[in-house]
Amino acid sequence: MATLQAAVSCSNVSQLTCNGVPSSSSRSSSSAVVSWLSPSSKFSSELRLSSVSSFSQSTSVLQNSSVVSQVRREALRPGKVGAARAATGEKNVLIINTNSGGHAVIGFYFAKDLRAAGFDVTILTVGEESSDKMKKPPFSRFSELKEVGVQTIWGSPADVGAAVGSAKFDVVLDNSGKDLDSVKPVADWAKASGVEQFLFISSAGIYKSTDEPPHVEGDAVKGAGHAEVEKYVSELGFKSWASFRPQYMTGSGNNKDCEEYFFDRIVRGRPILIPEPGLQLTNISHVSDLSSILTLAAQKPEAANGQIFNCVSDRAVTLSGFARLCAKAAGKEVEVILYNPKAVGVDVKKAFPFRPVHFYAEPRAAKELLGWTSKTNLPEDLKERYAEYISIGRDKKDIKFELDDKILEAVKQPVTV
């Protein structure tokens, strides 16, 4: 217990957590779903501390000649994938990518990493290319994908065949659907089309609360939504399938606020308001770590087959510690004020971007089965994010803080101007 208390006081803790939180899904499902995903003996749920070593982020760069890149771009057009495979011997990957939310950036990084690893890649974004959503990152940066030979198309996951034409794929990643109704058409099409490997982006929010943290693969889950998808895909008979459960993400191109909540207040000299006690542990992973796990799964289909992977970095951070890391990245001081949401009378989901309890999973399966290691460093990643925050001029935007002011009034703290 003394070790646990000492570790919790740190701002950036390795492989330590407490209870997770239920996801927002409330749908029930059959007991078969829950029993299929019940804790296994392969990955124990023992609380442990792992290595705290961190590494500088590395960026993979595809080094093909312009001639070869042009040949591949042309060969990847629907109906010509077979020619590309014959010419290069590479596997063809189709990424079904969501057009909203924090997960969209996963497909963007995965496409880049796959190309750097020698795969042929098509990314199918949900919706239309002319949509206003495409003006935001990561979609506004799709030119970077085209430069390395990724084909970008748009369409509906409900009719993948219409979007890809006669193109054939070896691997499909569904990074769009969140329940069986939305994923089933993609999975059924993939199976009927001869796809060998099917990958699915699930969520670490699937885990039930536990008295034996951190969450590891095999822990009990809620039996609806993502769990139903995982069970269905497991029964389709793909040569290889796997599911990935991410948590909070950071990284260039992310269009869902994470550290921005903290930067918005830090640059304006306002305090950071955190639900007490502020020592809650969570995992905020750079998307490149998540993408590297996915890429290894595509490279090692036998090792990945039938597995669940917590798609997270290997270090935790306290909520108060994250506020201080954001301030350090900005080169500024910050005041952290703790409060009780119920006593103040505010909806914590509207007042704070993270769950106000311990919510942390460990990437045990990725390390043991795929040989994965993290290559990122959260303090350095936040410096990158702050530079991007300033470059887009968000520090100059007129932002209202009415809810913050209500909380400050309730805890009798003066409003900082």
Given for the second form:
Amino acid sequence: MATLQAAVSCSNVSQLTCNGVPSSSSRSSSSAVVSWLSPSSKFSSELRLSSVSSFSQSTSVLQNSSVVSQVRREALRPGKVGAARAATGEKNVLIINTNSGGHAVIGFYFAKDLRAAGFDVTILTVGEESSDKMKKPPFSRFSELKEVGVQTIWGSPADVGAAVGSAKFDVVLDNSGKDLDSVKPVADWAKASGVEQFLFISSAGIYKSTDEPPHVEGDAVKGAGHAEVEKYVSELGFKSWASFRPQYMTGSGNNKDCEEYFFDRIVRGRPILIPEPGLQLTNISHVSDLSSILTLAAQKPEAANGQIFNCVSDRAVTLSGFARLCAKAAGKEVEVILYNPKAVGVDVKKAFPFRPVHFYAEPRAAKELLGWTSKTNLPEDLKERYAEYISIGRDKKDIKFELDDKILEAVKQPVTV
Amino acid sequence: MASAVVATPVLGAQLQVKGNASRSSRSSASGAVAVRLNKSFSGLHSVDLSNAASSATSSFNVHAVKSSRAGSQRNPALAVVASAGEKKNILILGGTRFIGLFLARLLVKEGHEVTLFTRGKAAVTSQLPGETDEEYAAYSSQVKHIKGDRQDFDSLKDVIGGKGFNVVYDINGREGTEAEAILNALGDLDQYIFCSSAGVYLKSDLLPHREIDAGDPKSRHKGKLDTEALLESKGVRWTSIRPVYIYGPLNYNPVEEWFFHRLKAGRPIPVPNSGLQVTQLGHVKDLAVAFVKALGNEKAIGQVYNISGSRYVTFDGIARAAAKAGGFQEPELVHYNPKEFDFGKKKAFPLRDQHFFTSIEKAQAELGWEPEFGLVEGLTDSYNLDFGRGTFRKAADFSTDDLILEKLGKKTFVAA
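Pass me the form predicted in complex with its partner chain as well; I've looked at the form predicted alone already.
Okay, now the whole complex, with that chain kicking things off.
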């Protein structure tokens, strides 16, 4: 990572946190080999400024480059960082970011994408900078944000004003609250302080189940939680508002395990236990797909106004299929064993990282209204994820597989050590 | 919802303005009030070919489409559209069985010269259920027929050659050699439009199938892939349409009919494995419109397009949708493991036991085509015009059902 930074011309970046205290060096990115910068990554050195966010710019298999990706490539040219702050009326974006969980990584990528697109960015992480939670990715890599000129501050969504002081923002993304209680103070503060565009990370989990997948924007949702927030925000009178419904994400800097669950078992020669029938469809998207939708929405506030966006890639994968893709990425064989969680007597939420039902949304609004195209390419993305998995030594970690063993016992399969 | 299918109606046709509050921001953004032209009684709607290249419409607004449709009136008056495209001299290979029945009518209505090339085993024309006498008279008096056998390659030059056909719709071709023979007999064409199949796609864990995905050289639809390759290799101006499961009135493939038979008999519906397999049904009338939209469309030259419904559906979901369509009670679904049975040559379920669905985005973007029928609505159309009138192609055969029910210890039925 250090060599990479030297190669980039804008290495003298702001080291200030909100309090003007130089960022702690202990939070600089892990010195472990970041093999996702290896030559196998398919982008030029010019793009490395936001290398993490343009991660899966593989040009194989999937959709052709579009106008969108052209715009992104132009935006990624270095040179604007650092200078942008002093300049002229670039829009100022505030990201309120959760300090843990699957959505934490969204703010990390979005911040970088926004900087590359010329926005000024502040990321307000919930809680305290000194919290143990900050030792995990993506927080442990916030130096990367600081290096590209993102302001990193900490505070509470219940009092955003206290955290940001007199700073004015044009766009706010709430990537923290899951219900009205937690988002209302953010939305109210944003409205009162003149924020023009309010964006909210909701969840595709609010869709009601259907006989006719995929979940499509406009479909019926379960009324509480995120749905209440969407309704509240829509009625506040922002010049532009939009809600984004993600599913599962993969990508370097993830706070929550995704493919790691599968790699843990594959490298140790253990079977992957999947709630039957195994052909449940889900979306596992590279987080850069999500951040590119968000960035487009910030760039096109009129087009995005009043809209819901499913924030997912445009291919679904089956649960068993994902296990197979992980194995292929690792260059190993895998045995998939299907089981019935109820019959076995395990809580499937604890035993398996994905919902055991069809959970499949399509990003139709993003494509149609924002001209967005998906870049997720799971076969390629998982190779990079696997390389990082090995590089941090997780394959050597001592992991207990108690629930797996319980399930195997119940389905009467011997465990080969 | 803004619709790409905006037609100029004649006096008497009703326009229905769609007021959908949740999408009004979309309508106003596009600057036009969303207008939907009522369909003629046979369910066919007229196509304005000049709009074929217009911008893609909202493909994610299925929910709103369904709700507005529920109250729409079927207007018996035909709405005739002045065709913006050039009049073509069209040869349809097939045209008397299912897709071709609807396609030929649309093309005739568009003002093209249309000739059906068939062996004459089925009547060249027959009145469709729901088609008025006037509509049928208009069609049958204009459509032409040439009798012959496309498998008799040597005869083709004499039989169909030198007649000025400039467009071929190859609806029933199976092998590359068959298309080649037609090309040899006809010479230069403005366009060769081929009915292929989504069955060509290689099975995948990553779905939906997209046109760029690999085909399966071992599939039983290999001939369709070969035909596409043949057309490309000949430098022909070709377009290929890949439907998934086609349904609709007069379907000769027992897709919806299979479910309707069981629903009518009040029988449980046996579904293999979990019933969560996801597939996709497309209404034949939507497919016919897609074929028309491809005609004269430069973007479509050398391209393949998946054509089917805007939503996918689980196997269990099809059973429930079919019940709604026919006004039946929600059915009992019985799941079984097909590996535990030997059904011999009989098919215990009409659909392939796997995920099988495609993205229709390319057609939506490039052909300016939108499927009009949601699943329940489309199955209702099929039921009302076909099975619900007492017509079907294949008699009910519950023998495999009874094997399944017996093995699972369920009550078996005495034949009615």
